[in-house]
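Okay, so here's just one chain, in structure tokens, the form predicted alone.
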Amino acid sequence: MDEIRKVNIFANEEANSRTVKKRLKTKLEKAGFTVPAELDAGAELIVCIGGDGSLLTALAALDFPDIPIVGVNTGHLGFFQELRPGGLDEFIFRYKEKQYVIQELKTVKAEMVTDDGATVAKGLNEIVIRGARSHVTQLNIFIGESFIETFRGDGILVASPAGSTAYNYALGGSIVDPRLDLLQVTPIAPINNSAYRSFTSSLLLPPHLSLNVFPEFSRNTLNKDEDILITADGAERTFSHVRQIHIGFSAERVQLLRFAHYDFWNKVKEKLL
């Protein structure tokens, strides 16, 4: 009996993406693959149709599965996307012939400790910490066991190497080659004046060091102003009575399927420079 080879297809709700999904499903089935009606963690591959946001959504929906993922770009930037809608036949041929490589990307994880327990958030690109309302956020920042400062500003972003070209880059952070093993901590609207001193440029951390953040709240604020907003790859959650946030690399890895011609710096030049 022939082995059933399943390929997931995830598409955003845009009309063009839905059309490409239908075409791809037909082509995959003609090539001998099965396309499940719902995302199946037992599939051998995920094809994500849309932009970078769609790919991040698909990864989160499957809790960062241990199977390769490849993107078809029907969005705008498409930094993670490897394919265009006109290249579906070539993609299927190259995939069946194993003419590809896997780019393994690290993910970043935040553990929030509150009065009610601990909660974990994960992202391929970044974790963002800020106040849930439009007030200056005060964060006592430790790198490992070393106290660095009491940061004051809108918040901080902690990016993986893969996420360095996303929100981190928009904030003035550095572009990092994903083959480097480091975390980048970038401030968001830091206050730096004669009264307060907050770091104003990115900090780069080796993989064995984690970031520990202890929110500090004014005694004059109302309880509702003590909420912390945690964003993982654009997915927001609000937490109350946060005592500590621990951020470091996650054990999960994203396996991004790439073809032989892929080069990170060519992609940077094409999309960002």
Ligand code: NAP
Second form
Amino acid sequence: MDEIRKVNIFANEEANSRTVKKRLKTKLEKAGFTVPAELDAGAELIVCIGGDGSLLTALAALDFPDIPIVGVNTGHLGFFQELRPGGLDEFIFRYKEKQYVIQELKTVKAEMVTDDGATVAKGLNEIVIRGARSHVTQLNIFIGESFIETFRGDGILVASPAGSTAYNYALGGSIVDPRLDLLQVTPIAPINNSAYRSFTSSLLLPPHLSLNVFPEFSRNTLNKDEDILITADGAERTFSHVRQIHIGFSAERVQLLRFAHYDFWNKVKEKLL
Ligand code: NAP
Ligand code: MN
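Output block for the form predicted together with the named molecule, input the form predicted alone:
Up next: the whole complex, starting with the chain shown before.
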């Protein structure tokens, strides 16, 4: 008996994406694949229809699955998306012929320790730490064992190489080739004057070093005890009484399917420069 080959399709809510999803489902079934109605743990591939945001949503919803994922861009920036809606037949042909490469992308992880316990957030792009309200946020920052400074500003962003082209880039951070193995810590509106010193450019960390952040809630200075907002790939959560935040690379890897002619710097030129 032939083995059942399942492909999951994940689409955003736009009418165009739903139409592409229907077309792709028909084509995949014709080519001998099964497309389960629900997201299926036994699938061999995830196809995500939308923009980068939908790919990030799909990864989070599936908790960073250990199978390849490929994106079909339906009119967004589509930095992660390898396919266009007009290229579905060619994609199915090449997929069956195994004419593709897997781009392995590292993910970042933050562990928030509060009075109520510990919570983990994961992201392909980045983790952002900021105050829940529009006050200056004070963060005592350690790299490894070394105390760096009490940062004051809106917050900090920790980007993976793959996330360097997203929010990190808009903040003046550097574009990192994802073949490099580093975490980028980028300040968000750092206060740097004669009273306060906060780092003003991105810090690049090797993979084994992690960042420890201790929010400071002093009553007599810039901010009172206030909640911390943690954003992982655009998904935000508010935490009260945060004692410590530990950030580093996560064990999960995203396996992004690319065609053999994929080139990171060509994509950067096409989409960003
Ligand atoms: P969104 O508001 O649609 O995202 C903002 C833009 O970032 C979209 O154009 C998105 O592409 C693009 N993008 C996402 N990941 C990227 C990457 N790795 N490289 C280059 N561009 C990328 O929200 P979303 O679609 O849910 O995406 C969440 C991401 O938005 C977050 O992870 C964060 O990086 C980014 N963001 C950016 C800013 C900023 O630039 N000031 C502020 C907040 C958040 P698509 O159009 O294909 O979705
Ligand atoms: Mn988007």
